[in-house]
Structure formats: structure tokens, C-alpha cells
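Below sits a lone chain in C-alpha cells, taken as the form predicted alone.
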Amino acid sequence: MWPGRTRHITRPPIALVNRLARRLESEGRDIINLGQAILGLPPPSSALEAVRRGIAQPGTHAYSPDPGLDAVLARTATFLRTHKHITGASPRNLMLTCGASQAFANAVFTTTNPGDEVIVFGPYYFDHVFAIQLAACTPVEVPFAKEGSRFAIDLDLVERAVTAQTKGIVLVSPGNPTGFLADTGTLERLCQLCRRHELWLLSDETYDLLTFPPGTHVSPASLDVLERVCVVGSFSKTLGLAGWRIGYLHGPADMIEEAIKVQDALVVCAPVPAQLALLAALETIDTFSSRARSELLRRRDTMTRVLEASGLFDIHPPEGGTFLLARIRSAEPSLPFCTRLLEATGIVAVPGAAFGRHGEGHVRFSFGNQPVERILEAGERIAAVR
């Protein structure tokens, strides 16, 4: 067994799966991939128009100061303030990262210690807990609960599963895998417990503008029911970024001072041509999450309806994201499922054991980065298979 502390990690059965699509399509099958959570839609072209000029600049290929540019700080807490309604936003409260997975391991190196507990809600984030577990503390996993064919949080299970040892609650919202949405209410209780047991909130709100009618994304930094809310950000799906690795933590400011020390023991600061796009992408930040939504609602639909003809799976419709996730209904267990979807149709699908013990039984089919043409061709595959 590896000696170091990455051995109790375990790759995510869609490395499995991935490995086998690269396979199939070095030998000439056509692979629809459903499996990556990305927007496939490119970024605006004020944001490579941006860069393209940065290039020019000696600047560009210099380091940033580990928080980010000043330029690129302060037009995101403008953001911060007008379209998540986080009144306190300042720099001052703000790094900005190389994407939301940078922002949460600084938010848990920063907010734990060793052998620190920190709760999760299953189906989770598989590189949230990867980041739980490199930070020598342990994840505690709390299912969600349903309401119908949605995910709720059960927040006396939660209160039950605290210890003296927890640190911290992870919120995902909109949900990955799932799709879920928390509401304003459940937001504030779930504030208030974290209040009475002194815990940090790590909010991912990575695809806070991309959320389906009637659901709206509410930050819980913007009730001011608790200071210790990290809010973890990213525009690789807003923005169509993902490839240029920038995101954001917010929080409060003695925590961003502490944060910006494990930042720079691991990458210094965002890339400085990433940070320059966004600063040129976010003056058009309302026409295109407006454009993304409106497209990812159509590809929403489209993957629900196939699906479901399909009769293998029972749906959970997503509240926001460019994924959903549905329940195998032959409860057959995940990496074989998927496995065999792809070696019978060429699909490329997430298992949902990847998403811990809550996501088995389940497939996430990612209909952000298909075109409507593309997933009505994968459902034709899906029907033929039994």
C-alpha cells in the first residue's frame, strides 16, 4: 500500500469509465460523451478578445498578488453584491482561485485541523471529500432525504450526525450530482444549527445562475443569519471558462488572510490570462447565463423526455446544473451499468457509486455538453438497450 496520506483515497469509478470511452474511440466508435459537468457552450468573445490583447502586456506573464488582480477583485464583489445580493462583498472578503475546487480545499485547510469532522450530503461531490480526506479529516456522510422525485435536507439527521469533532457542513446548491436546490427557509435553519454549534458553512455555489423556472439560487452569505460562511464560486459554467481554471472564495476577512497562505503554498495565484478574461466576461454576465439557461433548459427537457421512453430509469429532475441524475431501475449496480451503456451504445454516463454510497443505483447523465441533435441521437442508442 502507497506510504502516503493519498492512500485511503479512492479513484471515482468514472476514471474507469473514461478510460474505456478514450479506448473505444481510438478504434473508431462514435462516443456521445453525458458524462462531464461542463457548459458546452464558449465562453463570450469579450473574454478572448481580452486575452488576446493581455498577451501584449508584459504583466500577463508575470505572477498576480495570491489574492488576484485588484481590477479583477472589485469587479468580482460587484458581482458578489448585485446578482447574489452579498451586501458585504469587498475584496477585502475575496481570493480569487483556480476554479472552485482551488477555493474549496483553501476554505478546508483553512477552516480545519487534523482529524476534524465535516458533513456531507449524499449523493456528494466526489472532490469535495478527495479534499476532506488530503486535509487528514473525515468526511460524515448525511443522506438527503425526498419529497417525491426531489432531494430535501433532513436537517434533524443533521443535527444528530454533529459531534464535538465537526468543523463544518458542505451545502451544494444547485446540487452535484443531484440537482438540488435549497430554499430559503431550509437556507436559514440550516444557518442557525451551524450558529448554535459554532461550524463553518462551505457553500459551493458553482452553478448558482444556472437554475430552472420556478427556482432561484440564494446565497447563504446574503441572509446575515451567520459569519462563518465560506462561499465557494466558479465561472467555468457561468462563463463557459472551465478550461482557464478561475473561480473565488469568499468569507469572512481574517479567514481569506488565512486562506490566501495555502493558496500560495500550492499555486500562487489564478492564472493572470484567466483573470483577465473575466473581467472583460463579466460585463456580459447577464446576457450569457441568460442565453445558457434558456439552452440548457431545452437540453434538460430533451434528456428527461429520452430517459424516460427509455423505461430503465426513474428521474430525478434537476433544479439547476447542466446534469441529472436517475435511478436504474433494474438495480443493477452502477460501473457495470455504465460500462455496459458504453460498450453496447458508445454513452459516456458517471456512475453513482462515484457519489458515494447514496449515489449507487444511480446514473448522472450530464446534458450540458451536448447539443439538443446529439442527445436525442443518445436516446435513440438508450431505447435499443435492455
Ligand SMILES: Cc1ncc(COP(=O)(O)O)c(C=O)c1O
Contents of the next structure:
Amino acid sequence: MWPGRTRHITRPPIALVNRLARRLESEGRDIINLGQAILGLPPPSSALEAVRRGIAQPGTHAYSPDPGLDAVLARTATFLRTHKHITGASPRNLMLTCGASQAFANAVFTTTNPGDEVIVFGPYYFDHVFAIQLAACTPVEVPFAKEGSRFAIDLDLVERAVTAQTKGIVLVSPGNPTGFLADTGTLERLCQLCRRHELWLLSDETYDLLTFPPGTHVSPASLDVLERVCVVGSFSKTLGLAGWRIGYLHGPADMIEEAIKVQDALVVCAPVPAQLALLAALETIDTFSSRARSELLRRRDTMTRVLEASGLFDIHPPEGGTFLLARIRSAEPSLPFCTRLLEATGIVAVPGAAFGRHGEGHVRFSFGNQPVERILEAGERIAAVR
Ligand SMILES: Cc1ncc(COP(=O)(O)O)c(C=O)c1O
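Shown: the form predicted alone; wanted: the form predicted together with the ligand:
Complete assembly follows, chain above in first position.
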């Protein structure tokens, strides 16, 4: 067995499905990939233009200060105030990171000690659990409650999971893989619980601007209830900048000071060309995200309709994000189900088991990944296998 700490991490079974998909594709099968979380919308052209201009500047090819370039920090803080209603947001509370992934790792390493427990809601986003394990902490799974087929948070279950070792709670709203969106009342009560037990709330807001009516995203940092909130932010989906690796961590100034140590040890700073792209792209984030939202809404509605029509799943339409987590009615385990689905229809979907034991019995469909016509085509193929 590998002697290092990565031995404790089990990789999710997505690789198996992807390997099979590649084999089928090489045999000439038409594959519809509903596995990945890629929106496929190109970033704003102003971002690309800003990078083209930046290439001529020597500073673009050097490191920036660890937290980021002053102008980009200031502009991002403005975005947090205007779009997320985090009224106290300022460059002192903020650092730019290599995506939300880096921001989450910075937050976990900064707010925990080895042996601590961190609560995650299951089904969970697996990279969170990996980061918690890398920090030598224990992820403690609290299942999402179900209101019909809607995912919800049961605060009594959370309360019961808190021990003397608990340091934080991870919230993903809008949720991956669940499509769950936290309402203000739930957030207030969760913040009060964190305050009572002196816990950090690690709030992953990767899909913040991608919600569907009547829901809107509320950041717990915008409620005046809890100081210890780490906002983990991304521009991968809301500005189409996934490959550029740019996101942010926002929180109390003393936490950010400490998190800079983690960032310095791991990556030093977010890529400078990506920071320049972000600075320009933030000017058009309203146009970009409203286009993304309306396209995603069409895709979500189509995905919901075709899966409901198949009769194979119990479904609640996701309230935000790019995923629909459908419960398999036959209770077949998710890996054989997804393998069979792929072999029979050429559709790639992710087995729910990838998202922990509470994901078992489900399939995650990424409707953000394909245009409406391809989702309709996927629906016809699924209907034919019944
Ligand atoms: C919930 C969640 N957090 C973080 C990430 C990673 O975001 P980034 O590309 O900003 O690192 C993803 C990507 O799919 C995600 O779904």
C-alpha cells in the first residue's frame, strides 16, 4: 500500500464510466456526454482581448502578490458587494485563487488542525472530501433530508453530528450534485448553529449566479449572523473561465492573512493572465450570466421532462447549478445502472455512488453540458431502453 497520506483517498468511479465511453466512441458510437460540468459557453471576448493586450506587458509574466493584483482584488470586492450583497467585502477580506478548488483547500488548511472533523452534506461534492482528507481531517457525512423528492437540510441532524472535534460545515448552494438551493431561513439557522458551536461555515458558491426562478442565491456572508464564513468562489461557470483557473476566497481578514501562507506554499498566486481576464470579464458578468441562466433553464426543463417521461427516475427539478440528481426507481446500484445505460444508449452519466453513500441509488445528469437538441436525443434513447 502507498505509504503517503493519499492512500486514504478513494477515487470516484467516474473513471470507469469514462473509460467505457472512450472505448465505445473509438468503435464509432455516438456518445452524449452528460457527465461533465462544462457549460460550453466561451468567455466574454473582452476577457480574451484584455489578455492579448496583457501579453505585451512584462508584469503579466511575473508573479503577482500572493492575494492578487490590487486592481483585480478591488474589482472583485465590488462584485461581492453589488452582486452578493456582502456589504463589508474589501481587498483585506479577499484573495484570488486558482479556482474554487484552491480556495476551498486554502480554507480547510487554514481553519482546521489534523484530526478535526468537518461536516459535509451527502450526497457531497467529492473534491471537498478529498481536500478534507488531505488536511488529515475526517469528513462527517450528514445526509440531506428529503421533502418529497426535493433535497433539504435537517438542522437537527446537523446538530446531532457536531462533536468536540467539529471545526466546520461545508455548504454547497446551489448544490453539486443535488441542485439544492438554500433559502434565507435555513441559512440563518445554519449560521446560528455554527455560532453556537464556534464552527466555520465553508460556503462553496461556485454556481451563485446560476439559479432558476423563483429561487435566488443568498450568501451566508451577506446575513449579519456569523463572522466565521469562508466564501469559496469561482468564475469557471459564471464567466466560462474554467481552464483559466480563477476564483476567490473571502472571509475575516485574519483568516485571509493565514490562508495566504497556504496559497504561497501551494501555488503562490492565481495565474496573472487569468486575473487580467477576470478584471475585464467582470464588466460583462450580468450579460454573460443572464445568457447562461436562460440557456441552462431551457436545458434543465428539457432534462427534467425527458427523465420524467422515461418513468425510470424520481426527480425534483434542480433549483440552481448544472446538475440533476435523479433517484433510480428500480433501486439498482448506480454503477451497473450507468454502465448499462452507456452500453445501451451511448449516454454518459455519473453514478451517484461517486458522491458518497447517500448518492448511491442516484444518477447525476449534467444538463449544462449539452444543447437542448442533444438532451432531447438523449431522452429518445433513454425511452427506447425501457
Ligand atoms: C461545487 C463545486 N465547487 C468547486 C468546483 C471547482 O471549481 P473551480 O473550477 O473554480 O475550481 C466545482 C466544479 O465543478 C464544483 O462543482
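Just so you know, these numbers come straight off a predicted model, no measurement behind them. Positions refer to the first chain, counted from 1. What we label the rigid core is the largest C-alpha set whose atoms superpose within 1.5 Å from one form to the other.
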Problem set entry | residue 29 C-alpha moves between these two forms by 2 Å or more, core aligned | yes
